[in-house]
Amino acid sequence: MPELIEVELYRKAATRTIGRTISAVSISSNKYLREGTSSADLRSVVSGSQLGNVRRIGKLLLLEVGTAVIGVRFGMTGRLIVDGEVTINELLYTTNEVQERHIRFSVEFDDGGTLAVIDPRGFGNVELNPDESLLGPDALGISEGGFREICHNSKSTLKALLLDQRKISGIGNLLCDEILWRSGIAPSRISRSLNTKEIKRVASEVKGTIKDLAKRGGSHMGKLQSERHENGVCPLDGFPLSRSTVAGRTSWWCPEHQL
């Protein structure tokens, strides 16, 4: 669940151990590691170095450790501790408790602080060097232009191209159907099929709905997400709504106002 909103608080959180030395790099298992990535060249590479900076791009967590980049994925449940404090308290589909062998990864500094992540069900991992390329434009900063581009070569549904992170990254399923629905737009139109006026209308849902849901909270706290069950209606004009599978994720979205 944790998407671009979550993943920016987590980079936030993680500033304050800018310009710490890393003392020791612990990894729960080498599962946890992207393939390509061994534990024994992260710690080689990290131990002994200073945290230079920390970066987002879209889901993807980026700690500059010297003239290394380690990338952090949070996947469904992944959460940042730092300094033994958690930067999330609460997530959906997850326990929200904090166990020890839930810590899958973490880097502890010379003055004692420690930079976490936890995560029960396991579905994010961590990589050195990660080839920062494969991710398309963060979601925060594509433009119009950039956005009618991406439309106009796809032939997907509109769904499935606003959650492949190589063409937009940072937007996940709670997103996605938000920003849908605010826009008045069916989850599976062909993405090249919207005309101008459509284009715009989702271009621009795409970052004011990323910045009111940052503003309430978080990616659950959308206008839709109460209704997102059996029997549940769309908040905008009480139709009914729909649940399908588009893009291979559950999809909420009303009929009756998405065209």
Second form
Amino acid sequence: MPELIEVELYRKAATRTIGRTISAVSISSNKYLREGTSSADLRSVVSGSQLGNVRRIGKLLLLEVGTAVIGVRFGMTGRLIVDGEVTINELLYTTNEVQERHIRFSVEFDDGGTLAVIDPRGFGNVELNPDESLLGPDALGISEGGFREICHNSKSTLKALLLDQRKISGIGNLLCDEILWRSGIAPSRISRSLNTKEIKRVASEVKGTIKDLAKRGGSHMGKLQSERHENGVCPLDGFPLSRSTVAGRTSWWCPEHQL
DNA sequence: ATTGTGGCCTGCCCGC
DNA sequence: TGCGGGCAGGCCACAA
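Condition change, the form predicted alone to the form predicted in complex with the DNA:
Full complex below, order starting with the chain above.
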């Protein structure tokens, strides 16, 4: 589950390749290219060019090459390998073993180095010049006022809102449950029903939780994570956790303190 | 505008 | 020992 935290680590690792000249790109299969991007386009844009800036919006990694931008989405099991070094050693719901057949995309540099995406399940994709305007503000940069406005304009549940990358980008299912748990808000709460105090709390926990989990080692290092299973109990009050599907996603939450 | 469902694809774990 | 089924969750297409 590469969420904002993991993709930020990928971005940092990718900065090591800024300024290098690209000698070749390869893609495992056209299936790994997003609809609208062809391998010929990709090749013509990058051949002989230098890698420019490396940016991130939410879970989307952006590699600038001349005037073009290569967007990389990591799906559930994608990891970045820079010069043979795997950026993250442990990811949930997948194998962490590096297998050649799982390399989906790679950029070779004329100095012999590489930047590659390894993604066992292949849910990720590569897109040329992705429409960045489709993504909401990055979760780490969201302001309280901005968050209040998003809440007031939404008829959906808070869980659906936090996971909606068009409204706020970077939060995945695990981060989401942890944020809600720390905020004391049930996932099924309608966003518009939050009072000023609650909005303040959630806005603060969005940033606080991401920063804290980054320190703890990743999206899967939340305090709730170890109890996200049958018969799990709330680490805060010991109450049995509830499991339900909200916004189409498995949600674990404490009915005692999340209201 | 929002929700639900199914699909993509692989690995892991469980029960038989 | 091995096989099948269920499940994990990011993201998209589609239907309602």
